[in-house]
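There is one chain below, alone, in structure tokens, taken in the form predicted on its own.
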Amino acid sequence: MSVSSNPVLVVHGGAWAMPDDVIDAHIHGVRNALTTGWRVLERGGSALDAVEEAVVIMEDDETFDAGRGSFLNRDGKVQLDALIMEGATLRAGGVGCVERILNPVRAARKILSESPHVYFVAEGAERFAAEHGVKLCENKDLVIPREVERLREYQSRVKEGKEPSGNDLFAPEISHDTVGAVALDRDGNIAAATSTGGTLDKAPGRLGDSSLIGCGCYADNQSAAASTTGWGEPIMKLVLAKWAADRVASGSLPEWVAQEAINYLKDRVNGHGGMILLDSRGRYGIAHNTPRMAWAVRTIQEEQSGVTRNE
């Protein structure tokens, strides 16, 4: 008979040098986040479902890159990616560059639960979440006013030469709005979910980390639950949350190893970000070397919530 754990949930909203005039519908989002999945623990339920849930409400807040509002790639489209991972039993589900679809880790549940499957992605992603349920949209949903400017704006920059393009346009001055979270449920299991738009004016097609099992997420019960928010590419080269996690199976605690593991994305390969992280035990951390970076956890003790600031 497993013994009973006490559930802890932490969730994240981006990781960037976020003006002061955001911060308050940051906070005010992963706040919001944080209620919902904790109503999952609370009653019973599952990891993760909690951190299914909790992603939604992001996905749905247009303050976060992620689900509608989210950056438009160089088309002036929303391209989505999601990842949603289970630790108890190390299934995965997850969709990239689906256009179509409002709540992308709800496509990637399905898969998780439903599919023999890990990824599917654009039109095949799609075409799944379809037959199973999801109700697909028009690209044209996930798109506003905000969004719209946004990118023309910066694509004139470009052209008049005032706006360099490339590596720039992941500086932490860019918003990195990535959500995700983390949770451990009352069976002792853990779970993690990522979503994301992606960055500004991306390439059509271009993946980041978010989604990719081992990146931008990963949860694993003998390990650790991660996600990642950030510039993705340096977070794939290092596989960050899996080498985040082997470190907790180590014996490290969770506190001291998402630490570890931003100080080894920028010393490695120049890279920024943030991370949250959670082990079975119900310990965690948050770390991040951007300038700002919103974040939530509540456990049977606590609740706490800001946007913490990296002087």
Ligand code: ASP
Second form
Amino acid sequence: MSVSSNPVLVVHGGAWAMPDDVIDAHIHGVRNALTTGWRVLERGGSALDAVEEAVVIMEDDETFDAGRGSFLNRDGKVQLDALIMEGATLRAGGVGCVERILNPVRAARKILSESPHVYFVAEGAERFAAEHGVKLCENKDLVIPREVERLREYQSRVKEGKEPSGNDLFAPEISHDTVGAVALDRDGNIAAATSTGGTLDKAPGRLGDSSLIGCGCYADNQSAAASTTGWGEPIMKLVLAKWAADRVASGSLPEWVAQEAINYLKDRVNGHGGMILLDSRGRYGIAHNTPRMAWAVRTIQEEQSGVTRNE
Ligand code: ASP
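Rather than the form predicted on its own that you just supplied, could I have the structure of the form predicted together with the ligand?
Below is the whole assembly, all chains and molecules, this chain first.
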């Protein structure tokens, strides 16, 4: 049976209390990602290629906490996580704690396409990537002065006892600039990808929700494709992307489910963040409980982008 669907692409570029002076850069970044991903879908390319290409654009954009320009961990290093998943086959590829890859979503895609495994971490992931044609870089190539300064300031405030700890460390004012994309292609297949540098000053080896299947990213043609951003630990506890996809499979509209998922995140574990959600009929939802979220959407009928407010 041949299916012909109208393509849809939704991308996000983080959810937090973005100050006014970074809004334009976020809108610019998500629009660029949308344009690139849409080009793939427009010429009949797969949802999987579209989400990969869209995420690469945001990894390359220093505005976001993904790829070069990501937050630094406690040791002053960039440590990246990414996942990509295909809804038709449930094939997935993930990398965690990689330090020498400019575009972790490319490495994740290689795992999805060329490995019997689903997930690689640290040096093993880098070795796999290099063996499959992904060029490695030095960690310092991923570090930018803005982030060195951000970490230095943060750590000195902690030393002075001025920085909040525990849950407050993850207050919405702390930036969550993880990036993600969900897409539907002409063949009726959906896919999702998420990429992040994780949280500021994280302990080396800490892995967040973004690259974990069903937590920060999920795709199944029989339910939905989802990508999340926000405070990773609560999202992981609820396996939130899969939770949302299952609700879509039971008949609820992605638009409502995205909001329900974010409400559940708040009510059940006092978490915060944002989600994009898309089903294989092209219905989508975008929701967040942080003060702001950057996103962009393109369908045959419409193109929209913005930073929505929840203030
Ligand atoms: N969810 C990511 C993490 O916890 C962070 C983010 O979305 O900005 O690693």
